[in-house]
Each structure stands twice: as structure tokens, then as C-alpha cells.
Amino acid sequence: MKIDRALFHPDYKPEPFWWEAARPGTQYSGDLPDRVEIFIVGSGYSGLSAALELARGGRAVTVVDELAFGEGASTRSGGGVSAGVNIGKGIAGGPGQAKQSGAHKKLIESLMSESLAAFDFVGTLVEREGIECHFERRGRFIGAYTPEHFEGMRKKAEDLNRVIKIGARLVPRSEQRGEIGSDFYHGGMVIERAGKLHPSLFHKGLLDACHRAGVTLCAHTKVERIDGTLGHFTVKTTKGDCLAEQVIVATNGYTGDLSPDLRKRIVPISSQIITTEELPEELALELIPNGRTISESPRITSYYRLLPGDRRVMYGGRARFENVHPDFSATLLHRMMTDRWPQLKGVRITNSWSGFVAMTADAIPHMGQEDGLHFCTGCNGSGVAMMTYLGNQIARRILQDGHCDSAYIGVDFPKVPVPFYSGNPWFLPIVGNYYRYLDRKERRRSRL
């Protein structure tokens, strides 16, 4: 595909816009100890929300990362705030896709109203440790793909304020325009406990409510190998060796041959974002006049909002299921944000990024321990919260002596994870094409 230079602004970066105000860096980093009470393998938002806790709770801790500090997916997400609304949509046969028995649909209830733990727990600790980072409740809007998606927001609507009152109702088509600006889709959801933030800086005050805390912090560090059992591990990284009494593995869509038992239950897949110039006042507002987030109904959906400031877009999606050149995949992405918003033709590219998001089999992010290492991964679309309050609930369950009563320590990963996967995701494109044959498949059939 040959692209249109035209469409990118003089000032393009292909980097994420969120580190125009936070680079990831190596400020704080510091010596690898000999020895240390919780080894944690990764400094992304689950790595040092269980960092934070811990140190709060007088355990010497140690952080470290292969890169720059938050240089993964938690400086490049989209940065949506949401509790529940992604539970049971799997990508490979997950409760969402089929008949759920009465202890699942319990346990899901569970999860989700856990959830929504995870979101107000992103709120707590915005306010306890004052980090500036754009943090605002303005909701969301689920633009349904065809009819039949619209009906079946129904149910869900019911069912998320039935479990978590978290302020779901419906918006006909006739209706959306007070939402956003496109007669794109046929309705959708609204769901008014929901928010946003800006990534990086959330990731930033985190570090630096580490740092305040006494965490030890080492980037470009990377650990080669483990060995050694519960109380007595030995940490084998690129700057040393450390004896450490517990291992956190906190690495989620970035996990390696590390952990290779774990890497094979989750499949990272790339999800690429763009953002875009500055636009006048007027027709920011009549994209999105509530400044919610924006999300959708398909198996290959997109996210979107404006930016802080509510000047500029933000838009993310699976322009393609593989890692691609940003050029390549901001020229896909523009072109399905003008098919949302054609309002937007002319409008210019100032940044494009990809990072990687940990899916699981069953749509269910998933934490405990594995050969004595604790973990946690799978955001699924949801890591601001869900990785921010999972990493918490491992320290939590570290400082308690093993006691946690939170519902996602009782979940297996299928037995299955994913048929013929061994870490290498080779099935994406694949699977990727055929999903995108069944969107336009049902989208074509709703025009009929």
C-alpha cells in the first residue's frame, strides 16, 4: 500500500504523543542490590503499584526492566478507564462466546464487580499520591456495529448495572449525535462510570511515589534467568545476581523466555494508535461533545477520545494484528477514523505508536503463583485499571502471608490455552482476516 505523505504533519513523530510530556527514562535507576525481600520483574503500571504497596507496607523491594522505565505498554496505551465492560470476551472461546453454567456466570458476576474495585482503586491512588495526569470520570459510549449489536447491548446494559451499577443505558441512533459526531453506527452504549487519563503521566507518578517510598529502581536491566524455590530465589540479570525471598513477574504483554509456562498463556497482539492536530474548538466538540472514551462493538474494534485539552484526537485500533512500520499503520488507522469521521479528511497525523496488549483464552485476567513467582497479566483491553489493581492485590497477598480474597486468584487459565501456541503468535494475521471478514460480513448484511 503506498502511502500518502500528505497526510502527516510537518512535526510527525513516530514515537507516542504521551511522551512529549513523560519519556520514559531511567531517572531513580540506581545499583542492583545483592539481596532484597521482593524481586520485581518489570516497571510497568502492575509492577510498581506492587512495588508501592509493599514498600508502604515496610518490605525492601527492588524494580527493574530490561528498557527505560515504562518504556512497554504502560506509556502506550490509550489510556481508557473502564470496570467490567470487557469481561468474557475472549479470543478463543471465552464465557463470552458461549453458554456459561451457573458457577461460571457467578464467578464472571464476581469479576466484574471486582472490577469496579479496579477502577475506583485508579481514582485512590490518583488522589493519595497526587499525581497530576489528566484524570477525568467523563464516561464512555460503545457505538454498536449493526442492529443486532444494538439489541444485544440490552442485556449487557442490564447486566452491568444489575451487577455493578456502573450507569449503563442505551442511546438510539436517532440520539448518538449527542454522544459523537457520525452517523457511523447504529446506537450504541453509554456507561457513565468510566474515565480516562494521560498514560505516561500516571506511569510518572507512580515512579515517583516509588521513589518516595524507598523503592530500589534499576533500568536496562534484564533478567536472563531464576533458579532456586520459594523464600530462597536467585535472580540472574545482565547487571549481577540477586538472592531475593519472593519474585514478582509483572512483564503481561511483554513477557518472554523468562516465563516461558506463562508467555504461552497469553497472546500479545499489537494494537496501534495515532493522534492528530490541533482542530478548531467547534468541531472537537461536535465529535465528542461529552469528552467520553470511544469504543465498539465489533471482533476488531477501535478506541478513541480527544485528547487533554480537547483540542486533538486520539485514535487506536488493530490496523493490522503483526507489528508494521508506523507510517504503514497510521496510514490504516486515518483511513478508518475518516470512515467514522468523515469530518476529518483533511486533518493531519502528528504521532504514530503501537504497543502490545496481553490477551488471554478467556478474556479473564489472571494472577497467582506459578512455580513459586508470583504474577499477574492479561489486561484485555483494561490495563490502566486492571494491571494498576492486581499488581496491588499480589502485595497485598504478599504482606497478608498468602491470604487474598480477591476472586481472580481462583481462576485457571484454560487447560487449553490456546490450541498449537507455544509464544510465538503466528495464527494473528490469520485469525485477524478472518474476523475482519465476519465484521464486514454483519455490516454489509444490517444494510440490506
Ligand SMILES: Cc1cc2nc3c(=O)[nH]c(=O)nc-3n(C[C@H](O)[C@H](O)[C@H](O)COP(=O)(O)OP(=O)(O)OC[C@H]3O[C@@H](n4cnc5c(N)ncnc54)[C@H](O)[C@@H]3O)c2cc1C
Contents of the next structure:
Amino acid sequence: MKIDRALFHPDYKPEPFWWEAARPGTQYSGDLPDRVEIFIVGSGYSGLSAALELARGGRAVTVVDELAFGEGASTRSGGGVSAGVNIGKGIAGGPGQAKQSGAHKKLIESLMSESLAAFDFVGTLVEREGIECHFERRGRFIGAYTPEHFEGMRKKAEDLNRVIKIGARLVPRSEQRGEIGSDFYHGGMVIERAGKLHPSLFHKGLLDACHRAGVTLCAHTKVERIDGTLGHFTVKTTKGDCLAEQVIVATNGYTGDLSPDLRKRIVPISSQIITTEELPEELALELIPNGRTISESPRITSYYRLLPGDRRVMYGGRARFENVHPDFSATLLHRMMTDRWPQLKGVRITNSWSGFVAMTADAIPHMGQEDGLHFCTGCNGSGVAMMTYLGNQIARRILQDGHCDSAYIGVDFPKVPVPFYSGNPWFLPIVGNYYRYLDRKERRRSRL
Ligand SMILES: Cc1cc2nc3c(=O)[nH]c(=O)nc-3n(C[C@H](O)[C@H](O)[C@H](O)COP(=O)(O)OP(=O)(O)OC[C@H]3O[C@@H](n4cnc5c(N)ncnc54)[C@H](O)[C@@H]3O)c2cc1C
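Having seen the form predicted alone, the form predicted in complex with this ligand:
After this comes the whole thing, all chains and molecules, with the earlier chain placed first.
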């Protein structure tokens, strides 16, 4: 595909728009201690959230990151804050897959209930720590890709309201323009209990809070190996060794060779985003009149919203499952955006970037521990609330000597997480193309 240079604004940058307000850096970075009570690998939302709770609980905590603080997914996301609506979608999603988990219905329901707690937790944290990150509870609109998907949403809205009272309601196609200035969807569903924030400012707020709480922070420090067992870990890093009583691995989609066991249980998938130049006020208001976040029902989904200030669009999606050049994904995403909003043809792109999310075979985020080595992983593309919450839950479990009420504890990974997979996701381009083909076929059929 040819890259159309006319689509790029003269000030175009191949990096996250969010970094203009808060760029991942090394502020607060210090020396690696020789010994610590709890050692945390990864300075994204999950690592920092765990660190904050532990430090406030009186524990000596060190967080290290191979990159600058937050340079993984946490400062690259779309900033949609949602509660559990994705559970049951399976790797890459799919409207029919929720039914397959019928045997685990009760478990799924308690996981969903808890995901609402995760959504509420973000609000509590933002307020308690005084984090200025444009957090707004303005709800979410999920567009139905086909009439059949819209019908499927009836049951889903009922289930959501019954299980987690999330304020779900259907919007028929005839009323859709009240939610989105587009005729692309066959109606959709509004979820009132959802919101959005500025990902980098939220991350910065967490980092500042960790610093205030006395957490030791070390940037550009890669963990190469973890040896030992509960009470006696040796963490080998590029900056030397550190002895630790307990270790938390909070590396999600950036999990490399450090933990082969985790690595083969999650598939890192690339997600890409563009932002546009400023639009006329009336046009921006027409696009998303209620300022909600937007997502949609096909296997390969897009997610979009207005940026703070409500004059520019952020459009994200899985243009490709594998990592591609930001100019290439920008061109694809622009095409996807103008399929939904033809009125944005000719509007230029200011930023394009990508990051990795971690998918699991059962679409459920997992947390657990083996002999003092704790982990949380598998955000399945939706981790602003959930990974922040799970980090906090791991910390509480440590503070409460192993006790934890979370339903996420004890949910085992599927026995064969991903068939014939040991950590190298060579199959992603093939799977991506296959899902795209299925989505297109379904949509074409629905027009007959
Ligand atoms: C483009 C994009 C859009 C998204 N949009 C949304 C959205 O709108 N809403 C939503 O809810 N979620 C969204 N997400 C998902 C969300 O961003 C993630 O779920 C969340 O940020 C994960 O946080 P984390 O702390 O678990 O992992 P991360 O933020 O990825 O942090 C992991 C860290 O571990 C570090 N690390 C890895 N290995 C090592 C090692 N060996 N030594 C030291 N450090 C190591 C990495 O450098 C990284 O900084 C999106 C993600 C992406 C990429």
C-alpha cells in the first residue's frame, strides 16, 4: 500500500500525542539498592499501582524498567476507561465467543463484577492522589458492525445490567446520530459507566505518588534473570544484582525472555493510534456529540474518541497485529477512520504510534503467584482500569499475608494457552488477515 504524504500534517510526529504533555522520562530515577523487600519489574500502571499500595503499607519497594518510566503501553493507550465489557471475547475478539464460556458463567460474572470495581478504583485513585489527567465519566458507545451484532447486543445489554449495573442501553440506527456523526453502524449500545483519561498524565500522577510514598525507582534497568524462591530472590539486572524477598512481574505485552512461562501464555499484539489536526468546533461536536469513547463489535475492532479540548480526534485500532512502521499504520488508520467518518477526508494526521497489549486465550486478565513470584498480565487490550486494579490487588495480597478476595486469584491459564506457541507470535499476520476476511465477509453478507 502506498503511503499518501498529503495525509500528514507538516508537524507530524511518529510518537504518542500524549507525550507532549508528559513524556516518559527518568525523573526520580536512582541507584539500584543491593537489597529490598519487594522488587517490581515494569513501571506501567500495574507495577506503579502495586508499588504505591505496598509503600503506603510500609514496605520497602523498588520498581525498575528496561525503558524510561511508562514507556511501555501505559503512556501509549487510547485512554478509554472501561469495566469488563470485553470479557469473553477471546484472542482478537469475536462476537460469538462469549457463549463458549458458558461452563464458566458464574466465574465470568464475578470477574465482570470485579471489573466494575476496577473502573471505580481509577476514579478513587485519581481523586485520592489529586491526579490531573482529564478523567471524565462520559460513557462509551459500541457500534454494531452488522444487524446481527446489534441483535446480539440486546442480550449483552441485559446481562451487563443484571450482573454489573453498568448502565447499558441499546441505541437503534435511527437514533445513532445522537451518539456518533456516522451511518457506518447498525445501531449500537451505550455503556454509561465508562470514561476516558489522558494516559500519560495519569501515569505521571502515579509516578509522582510513588515518589512521594518513598518507592525507589530505576529507569533503563533491564531484569535479565530472577533466581531463588520466596524470601530469597536474586534479581539480576543490567545495573547489578538485588536481593529481594518477593518479586512482582508487571510486564504485560512487553514480557520478553525474562519469564518463558508467562511468555508462552500471552500473545503480544500491536495496537496503533493516530491523532488529527484541530477540527472546526461544530464538526468535532457532530462527530461525538456526548464526548463518549467509541468502540465497535467486529473481531478487529477500532476505538476512538476526542482528545482533551474536544477539537481533535484520536483513532486507534489493529491496523495490523504485528509491529509496522507508524507512517504505514497511519495511512491504514486514516482510511478506517474516513470509512466511519467520510466528513474527515482531507483532515491531516499529527501523530502516529503503536504499542503492545497482551492477549490471553481465554480473554481474561490473570494474576497469581508461584513461590513468592507474583504476576499480573493479559490486559487483552483493555488495561487502563484493570491493570491498575490488579497491581493494587497483588499488593494487598502481599500486605495481607497471602489473603485476597479477588476472583482473579486462582483463575488458571487455559491448559494449552495457545496451541503450538512458545513465545514467538509468527502467526499474527496470518491470523490478522483471516479475521479481517471474516469481518468483511460478515459485513457483506449482512448487506444482502
Ligand atoms: C496503542 C494502545 C492503545 C490502548 N488503548 C487502551 C484503551 O483505550 N483503554 C484501555 O483500557 N487499555 C488500552 N490499552 C491497554 C493498556 O495501555 C495496557 O493494558 C496497560 O497500559 C498495561 O499496563 P502494564 O503496567 O500492565 O504494562 P505496560 O505499561 O506495558 O508496562 C510494562 C513495562 O514492563 C517493562 N519491562 C518489560 N520487560 C522488562 C524487563 N525484563 N526488565 C525491566 N522492565 C521490563 C516495559 O519496558 C514496560 O514499560 C492500549 C494499549 C495500547 C498499546
